[in-house]
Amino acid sequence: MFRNTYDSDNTVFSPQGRLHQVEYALEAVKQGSAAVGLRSKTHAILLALKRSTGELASYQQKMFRIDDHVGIAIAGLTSDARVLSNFMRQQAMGERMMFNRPMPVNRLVSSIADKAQVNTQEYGRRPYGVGFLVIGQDQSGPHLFEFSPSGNSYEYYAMSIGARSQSAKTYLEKHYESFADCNLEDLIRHGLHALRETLQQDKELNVNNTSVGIIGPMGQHEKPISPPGSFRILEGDNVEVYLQSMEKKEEAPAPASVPDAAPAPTADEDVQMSG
């Protein structure tokens, strides 16, 4: 049932210096559907693949608005994400009430990282089983952060988390140098191409399973919003115009045809042996 005698409690180190319960929580993030984040000089965006539990069920929510200047995409346990997103909203609201200003993005991410770290050190708690991609904008421009259940947080130019996210990372690593100067439409197209890499062979992106979150100036295909540049989530028909702009995926070359084998001799024929 257990990997070893050191994985039944998150406060016990293994002889190799590992906390197995924390590693299991990181595995829970890898089980969630993929989310991709990118940023340019003017925008930060999130793209997420929504899952449905069945034909009769709606697609699960993958993005949450925290404040006008912050939004998140999740991978992992949705219930844990709901608790942490509510905590982030309380922190952002407290900053506005006390100091009449939006909370700096890096400090907001650090606050949930500190909250998650407590669950890796105190007895009787379990780590959160969810990871976040956090986008935000402040005086220094757009930002993209990753938060993990281990309590770590990092800032990125582009990042992906969730199931089969390594395929998306490979795409992002190839193209990230061009992201800084992209406009919103090109940035979303890159994100959709990266998200498409995480799909199974028989699946395609559509208006039902794709969510796009944006922070930054309004794009060509968007309606005016208030306040300008605040976080907004595009779903349903609003995503269709971006899906139509995607380039078709290059199909793998067909395997070389194998020459037909010589027909087997019949019983009436002699088998000729080569000399």
Given for the second form:
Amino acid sequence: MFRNTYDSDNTVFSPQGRLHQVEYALEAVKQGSAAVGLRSKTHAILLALKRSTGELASYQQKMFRIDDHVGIAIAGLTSDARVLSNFMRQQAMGERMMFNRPMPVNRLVSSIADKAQVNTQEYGRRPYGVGFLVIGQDQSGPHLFEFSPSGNSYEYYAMSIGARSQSAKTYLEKHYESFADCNLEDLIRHGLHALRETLQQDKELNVNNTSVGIIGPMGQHEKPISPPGSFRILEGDNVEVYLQSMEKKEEAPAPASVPDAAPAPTADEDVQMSG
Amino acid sequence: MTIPDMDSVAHPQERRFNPYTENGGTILAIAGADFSVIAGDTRQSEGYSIQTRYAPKVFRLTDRAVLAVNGFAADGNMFVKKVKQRLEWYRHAHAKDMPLRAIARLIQTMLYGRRFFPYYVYNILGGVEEDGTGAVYSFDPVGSYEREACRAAGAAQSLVQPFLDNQIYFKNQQAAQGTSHPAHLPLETVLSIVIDSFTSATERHIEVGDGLEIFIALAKGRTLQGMESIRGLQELTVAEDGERLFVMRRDLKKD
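Okay, that's the form predicted alone, but what's the structure of the form predicted together with its partner chain?
What follows is the whole complex; the chain from before opens it.
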């Protein structure tokens, strides 16, 4: 293909005005398992599908705490994610030390975006191969940001990244207008439904492969933590109660979920939220 | 021939900026069987002047660890911030709080790292160990440390520590015939000893006074027995099923 001669050097544009190395880095993000983020007026949450290499292996960690008020979900090269999340932690801690207040979330995301941009413009360096969904809370309320290895970052009402994330995005686009007034449990339910859309045939969300990150006031199934509202990750048995609250995968009537055992071999119906 | 009087002879003098100063105050910690009490007065002074009547010297590190710092206040405050940052890194790496004896060792390495320009701080770390026992660790400015049942440090150390040796370790005191000294004291007794230590120190030492802050760390599952009558008790922990941490404040004489 034509692009082969322009895609080895980070510092060479293609005739179409593209940097292919950066685009290949974005491919690495698309290879990672899915992560979904969404927010309401009071909360911002992340949901991630954890992958494991086999039955004997553990599930890859997808979520990191950055500070009391910021957390991230990753998709792509986990090793790059650790380096960048370490940098974010240093930035957040440094701001607290210097200015005696938590780092504003947009400033924190900009700091890694600027750091990632450097790797798209220097000879011999490769872009980071990981994308983040960042949730945080500051004086202007809860936020959700996407960070990508191109050095771009945007704020979103809802977003998903990783493998088959388009299916999740379709669900989110359909329902996002109702998110603002959702309570935490309904917001998580929406997120789980969106995440479920990214699953392959025969796979399901369970306590081993699902991770939920929350920022905002304590929900009804949670225990108090200090400081209140800070970022926390729910995994394992803690996720069970939310998985139970999901609608069944087959088309279900609007109110209660009917325990229909017949599997759906064709494409999933859009899930209807009750109430 | 007169012998020159050394005081009137001119000789070279080196003038140098002194990086340290003494800010007075006193701290104290006592360990019980399943609790630990860490206290400090709130006066900060320099020479004969009071800088402020309320400058905290005792800080919560985790739900089960409290650090009291005394000596040079600027070094004390900065040292606490740096310890808290190290605890935050531990939390990021391990998703849980650092155990108390690990914090004690960490403090030693942080202090010794500045062996040749020390933090002019006498640290006392108090709290609950992983095994549920009350603990007190005391440090010198370059990191020498030891676990003890009780320790006082600061301006009124020489007034308070002997009192503690008598009341906590029962030194120079014989138990009544047929009885023996209790191995551990109850919380109410310990709190009385703490308050009396500070009121007495305030009477006789000019650098001690204004206010008293007392932190009480309780082991997991320990009831609030002995604390019902304390007024102004404030809980710092949120969960009720883990270790619990409380703080109380009292006034001390302002003269």
